[in-house]
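Take a look at this single chain, the form predicted on its own, given in structure tokens.
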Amino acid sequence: MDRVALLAHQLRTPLSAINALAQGLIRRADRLGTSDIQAKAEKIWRASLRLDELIDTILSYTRATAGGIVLNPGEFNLDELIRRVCREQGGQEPTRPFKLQIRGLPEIVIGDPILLEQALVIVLSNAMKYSPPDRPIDITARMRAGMIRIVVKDQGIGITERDLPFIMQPFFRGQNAKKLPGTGLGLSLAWYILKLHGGDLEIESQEGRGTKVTMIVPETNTTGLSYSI
């Protein structure tokens, strides 16, 4: 299957979910209890959220291939950030475990907030899609040798040996992932994005035993670089 038709797939597999969700409820609509709609509206929900996601990495893929990713840097708390985009992310999973630890991070950073919460939403959507809702996250930050290192680490599937060292290449996904939705760019820019800021991805894994994603970033940061994907 070539990229083309494999965003394509991607996309489609929300969309018919989204179609066949919405074609029920008007067809049963008056036969169905307020439960009933609910729980289909949540699926509805849910399957959008899967296809704004997928639209959006492909669309920001496309723009840091095009060299049309750059940082716009401003003074920012990264703490508050870390602990929202965990809120909104655990909202999507609400009976999933989320464990968040932050310790002795300055008050302000210097980066593109909006690119940093990009890049974390991706690594966090990992470590949900990629583990059953029932096991734990565990999200820390801190401080070391002078670098802020955001760890995010599931329970997962996690990734086989022979896969481990192509998994940030755009487009491929591991052999034990192939059945889960993904186009396979999201690792590819969150690392992108790290790079702009003069920081790094590094991606520790077993399979069946989960995955642990360490998001390197300087305290400060104000000259975008240059990194081709």
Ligand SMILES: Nc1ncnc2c1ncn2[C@@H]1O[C@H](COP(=O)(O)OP(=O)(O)OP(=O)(O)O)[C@@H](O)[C@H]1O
Contents of the next structure:
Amino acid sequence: MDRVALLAHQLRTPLSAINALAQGLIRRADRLGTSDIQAKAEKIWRASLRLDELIDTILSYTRATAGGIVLNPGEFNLDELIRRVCREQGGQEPTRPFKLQIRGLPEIVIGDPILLEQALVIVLSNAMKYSPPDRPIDITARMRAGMIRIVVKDQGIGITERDLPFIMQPFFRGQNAKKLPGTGLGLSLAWYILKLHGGDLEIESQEGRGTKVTMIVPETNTTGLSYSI
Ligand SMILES: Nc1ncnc2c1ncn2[C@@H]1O[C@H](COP(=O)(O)OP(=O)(O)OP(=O)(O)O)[C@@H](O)[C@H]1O
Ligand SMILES: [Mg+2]
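Having seen the form predicted on its own, the form predicted together with the named molecule:
Everything in the complex follows now, all chains and molecules, and the chain you saw is the first one.
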């Protein structure tokens, strides 16, 4: 299928859900109880979040490929950023255990906090999307050999050996992931962001068991190079 058609289809999935739920509410509002209305409104809200996320990914990717993502480095506290992002993502799935362990990070890191946050959200939302909602997600962050390593581990569907070499290519989606919504752009964007920082993105996975994604960020060096994706 053509890539644009594929993207349009992806956008349409949450939009159809919003459409159907809203119509149901309009038709049956007078017969529904408060809790039913609340449940439907919550579904509409979640679908709209998904739509927003998709649009965000597509826009960021378009900007990146046009050479438009430039690093805007500054000093920031990575420890705080990781804790906040985990709290915000975890808030979307209150019953899922998030195990966070941060050790020995420098107080100040130089990098682009907005882009690094985006990369972490991409990796975390994959871990959430591709693992059952009751399985824990482990996040660790520590220094090794002058590099900060942020590791996100899930116990989800994993990636097949055949798909693993292609997983960071734009638009590529694993065979076992296709029943779930997605553009296939997230990881390529996260990889690009880490490369801009002079870092890297590593993925290990076992089909049916889980996935471990490591974001490698140098403490201070920002290359400012541009990579094409
Ligand atoms: N934690 C994970 N567990 C299992 N498979 C994963 C995981 N993270 C990524 N993948 C696989 O890598 C593919 C590419 O991931 P990527 O985030 O780039 O795209 P996506 O999740 O399909 O869509 P989107 O970018 O819209 O989130 C996914 O389609 C999936 O097959
Ligand atoms: Mg994704």
